Each structure stands twice: as structure tokens, then as C-alpha cells.
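Let's start with one chain on its own, the form predicted on its own, as C-alpha cells.
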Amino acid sequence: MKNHKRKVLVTGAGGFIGHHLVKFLKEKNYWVRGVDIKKPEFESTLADEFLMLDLRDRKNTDTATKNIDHVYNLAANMGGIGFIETVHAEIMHDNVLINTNMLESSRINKVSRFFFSSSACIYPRYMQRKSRVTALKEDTAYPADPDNEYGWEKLFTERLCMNYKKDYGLDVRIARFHNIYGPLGTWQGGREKSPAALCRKIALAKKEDTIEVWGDGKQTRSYCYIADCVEGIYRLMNSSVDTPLNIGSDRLISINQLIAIIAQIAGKKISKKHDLSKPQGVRGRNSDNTLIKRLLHWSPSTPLEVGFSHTYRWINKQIQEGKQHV
């Protein structure tokens, strides 16, 4: 049966979450409104319609809005742990500009539905204190103590999604996403995430060679693929679930075990030399699932061996291709 083509909005599409997530709505038959300040950068946008729009500017946000009857608001100012635990009042600032204004300007025009993309990082820091860590329960949030101002934000934007419905009824869903990762995703430059960053690294390698990481390696996180992402905000927008949900996977994982899969995808012998210098995040992450499969009757389910031969194989390709900075 074929989508009545209701008109969605996605921000932050030219990142890249929200890139995958217009070409899902697509091939669902949606009518979509792409907006960001940069367009995506690996291939072409799908959108409908695509606009550069600083979203900080209240008269941008609600251009953006207009006539749109669901929202999927992913766009901020972000990056991997090397980003976010060096910039912090930019962070901060961009994005409560960005999601005050996009829930405003959705309010104003009426929008009947608003998806905050929040994330892993509003946990609490006393949850995650080891790397055998218990997975993380969507009620553990409280007593708060996110690890970084970007988990502040997003902890702090949750709370005023919640207001908006209780006050004015807008009808919202909230993703907490668990390192999200897989092709047509920043891989070099200081913002990419863990897994791009160490599938640059090993595709550079010789077939012997090591490799520098971040921290001792022992550090544990769940990784949640693409295409099983776009599915879950799919979902969730979908449901009438209006309470925050995990997407994410419940495999933990040490960032030296994903080394081991990633050089067995690349066929080459991998050592390591360890920093413990550099920002390393939590010490261990990983999501519970509970309450997604109660409630959506799905969790995410692709094995980390096909996500990131997919993920290894595009990264491999574009420094093969000669796109890596120099």
C-alpha cells in the first residue's frame, strides 16, 4: 500500500544519519523537505525539496516547517569524542538554538508530529564507570549526570519536547541512538566516530603494521547500524510510543575485540599502540533493549561482522579513490 504522500521534514540532512534516513522515507513513498547547512556529502540528496538553511535563526526554522506535517529533527552540531569533549559551549549553544527553534516554529505551524533525535550520551557517568557495564534502562536517565555538555543538551532538549506536548500537545518521539555507524558517514577530518575513525586507520595499514588507539582498547560500546537506525525512528515515529527509547545494539563490545573483527574484514594483522592520552568517553555503554521490543515489537539486528564490512569496504574505497585528506 502506498504512502498517501504525507510531507516530512528531516533537518540535518546532509549529515549523515539524516541523509539515510531521506532515502528510507523515499523508497516509503513520503514527499520530503531536506534541510541543513551543508548538503551530503558522499552522493546526491533524494529530497524533494532540499533547502541551506541555518536553523539557529528563528525565521529559518520556520521556513523549514512550513506546510510539514511530520518532522524528523536530527540536525546539530556534533561529532565523535574527540569533538565533543573539546568543544563544549558552541556545542551547547548551536544546538538548543536549533531544537528551541525547531519545536517553536513546528508548534506555530502546526506540525502534527516532532522526532528528537537525542543520544546514548544523556546516561548517567556513575552507570558506566566499568566496562562490564550493565546495559542502560531508559528510566536510569535520573538522577542526571551525562558525561559531556553535548548529553546536557540532549538531556535538557528531551525535557523541553516532553513540555511541549504537556503544554501546547504537540505529539513527540524521542531516539536515544548508541553509536551509530555504517557507509556515507563523516571518516576523516576530527569529527568522524570510533568505528569510521579505526576502519580509516586499518584500511591505511599494511598487511602488518599498528595502529595508534585511543585509550587501552578495554573501553566497551554497543555499535547500531544504519539501516537498522533509519528503521527504528521509522518505527518509533510510527508508533504511539511518546516516551524516550534506546535504538541501539545490546552487544557490548572492547574497542581492541572491534579492532580484531575490522582487521579480519581488511585480511591484515593488526598490533596496537595505545594513548591514554586522549579523550577515551565512558568506559563502558551498551543499551537494554527491553523496552523497544516490548513496545515496538523490533530491536536492531544486524551482526557487527556485516555492518562493518559494509562500513570497512566504503572507507577502504574512498582512500583507494584518493579522497582522504592530506
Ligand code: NAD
Contents of the next structure:
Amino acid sequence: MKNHKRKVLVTGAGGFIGHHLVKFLKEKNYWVRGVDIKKPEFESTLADEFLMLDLRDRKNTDTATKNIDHVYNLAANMGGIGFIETVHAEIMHDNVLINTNMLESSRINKVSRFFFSSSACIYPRYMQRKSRVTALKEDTAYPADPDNEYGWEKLFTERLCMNYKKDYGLDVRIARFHNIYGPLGTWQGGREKSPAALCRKIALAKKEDTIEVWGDGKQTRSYCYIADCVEGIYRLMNSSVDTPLNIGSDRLISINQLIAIIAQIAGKKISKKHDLSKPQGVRGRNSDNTLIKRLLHWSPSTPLEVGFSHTYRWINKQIQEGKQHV
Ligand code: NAD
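Next up, the form predicted in complex with the named molecule in place of the form predicted on its own?
What follows is the entire complex, opening with the chain shown before.
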């Protein structure tokens, strides 16, 4: 019997969101090719084919996109605030190459649709100066003033995607992710983001203990659970929306409030030692979900307490199993 399954490519399939997305697409019965420079760290991949390819190299993006209908392009050299505020040229260099090569190879290999994972980091600094911040609507990206080089590269690639659509008719979908968290993500080593770093610190703490917190803890963010994120990616990819959409939560909380939630999950009494010399990013950031709710009927359904309970337990288990680097 002829196989009518749509063939999809997930780049960054060895990483956090990419690995979860491969699992989701396999459940939906797609034929999936995963590509990355590394295999998933915590589980084996479910991809039908997994190619270890460096996508900074144009020959490799040609190979990756061969005989593919839909591309989910998630590969990026990235990390949490400690990484993106200290590594600049390498992030811009690598990600411009990955994204430019991926778009050009997708055009040449006649990919029918291309998903790009952009970021809340594209939004201007002047919109994010207060803790009680106004949530970010998609149309407030300009005049551009991202707060780091990672955000500038994402904004450039959003524009490149839109111009591949304009000049070559490549059908593009663009999501701006806002702090995606959950199990199976980087939780140590310097590239981890605040949700995983805080879970790790609290998991390592004694029943009554003090943890180091970057900044005064009054900076605010919103956090979106991975299962909601992959559902949002899928709905966007299968919609007709070709302008950027936020994929995030609109529940704004401070880092101090988040610590209280994780400490309660852990059953520990946690005090904080604030280190004001450490990078903390913008003062406040929240996702405005009006547009995605209207266009895709999507909003995250996992309460923060539930998502962080899964995440904390998974990181705690990693530590109990002795997986922590010394
Ligand atoms: P991740 O670091 O876990 O995954 C990225 C993957 O890309 C890694 O496995 C890495 O090995 C791979 N990669 C890096 N360089 C490569 C190369 N040259 N060739 C092939 N693969 C390469 O990150 P993630 O959290 O899963 O993020 C996925 C995407 O979503 C990225 O584009 C990221 O910028 C974007 N994003 C994530 C968040 C978030 O909160 N996690 C927020 C905004 C945007």
C-alpha cells in the first residue's frame, strides 16, 4: 500500500522543544526526520530517521530538507540569560547560518511549509522596563530594540522568512516563544534557563535552606508548559496564519513568587540570597495572547503549579540518580 504520510523535518530534535515536538508528531502519525548535532540527552528519539548534521553547513541543510513537506526549524545555538548575555558573536554567527541555510535549502528542495521558532527576546527594551509590565502584543515589535543579540538575530530571521514568502512564495509560520519549560530540558551546565535553574537549586537545598537568586527577584516573567507549546506549534503550522504569533502564557509572576511555588512543591523552607551582579534580562515580560486566542483558539491549559510539579520532580529525580555534574 502506498504511504500517504506527510514527511516532516524537525531541526534541533536533540534539544528540549524539538524532542518533545518529535514525540507529538509521531503520535499524530507523521513520518519524522530529526536533525541535530547531538542526540536527545535524556530519552531516545522517536524519529523515524535521526541525522547528526551541523546545519551551519549548506551541504547539510540540503541533505536535511530533501524529500520533506514540512520543516519545523528549531535548531539554534542558545541558552538561558547567563549564556545569551555573555556569548554574542557566536550566537549571531551560528544562528544566522543555520536559519539562512535552512530557508535557502527549503526553497531549493521545494518544502511546502516552513516553521521558524522566534522568541519573546525580539520585543523592544522600552516596552519591558517595569515589573508590572504591559503584555507584549505582536504588533509592538517595532521600532525594534531587542535587549540582546540573540533577539536581534531572531528578528532578522523573522524578516528573512517573510521575504522568502514575498519573493519566492515559501509558506512560512513564525512563533515567538515566551519561556517554555518542562521535563527533559537542560537543567545544568550554564545553558539552563531560570525555571530549570530554580528547580535545581531548590532540589539541591536542604529542608530549610538559602538559595542564590539572580537579581532582586522582583523581575517578572510568564512561563508556558511544554505540552501546551507543542500543541500551539502544531495548530499554527496547520493554520493559514503567516504573521508572527506569541506562544506563551499570560500569567505574569515574579521570580520570588515562582520560587515560593517551587519551594511549596518541594516541601522546603527556602530563603533567598539575592546577587545583584548577575544578569537578569529585562525587568518585566509577559505574553499578550489576544491574537493567538482569536486566530487559533489556543491558550495554555496547564496551570503553573502542575507544570512546575512535573518539572521539579523530573529534575529532582535526575539529581537523585546522580546525574549532576560536579
Ligand atoms: P535547545 O538548546 O534545547 O535546542 C536547540 C537544539 O539545536 C540543540 O539540541 C542544539 O544541539 C541544536 N543545534 C545547535 N546548533 C546546531 C547546529 N549547528 N546544527 C544542528 N543543530 C544545532 O533549545 P530549545 O529550548 O529546545 O529551543 C528550541 C528553539 O526555540 C530555538 O530556536 C530557541 O531559540 C527557540 N526558543 C526557545 C525558548 C525557550 O523558552 N526554550 C524561548 C524562545 C525561543
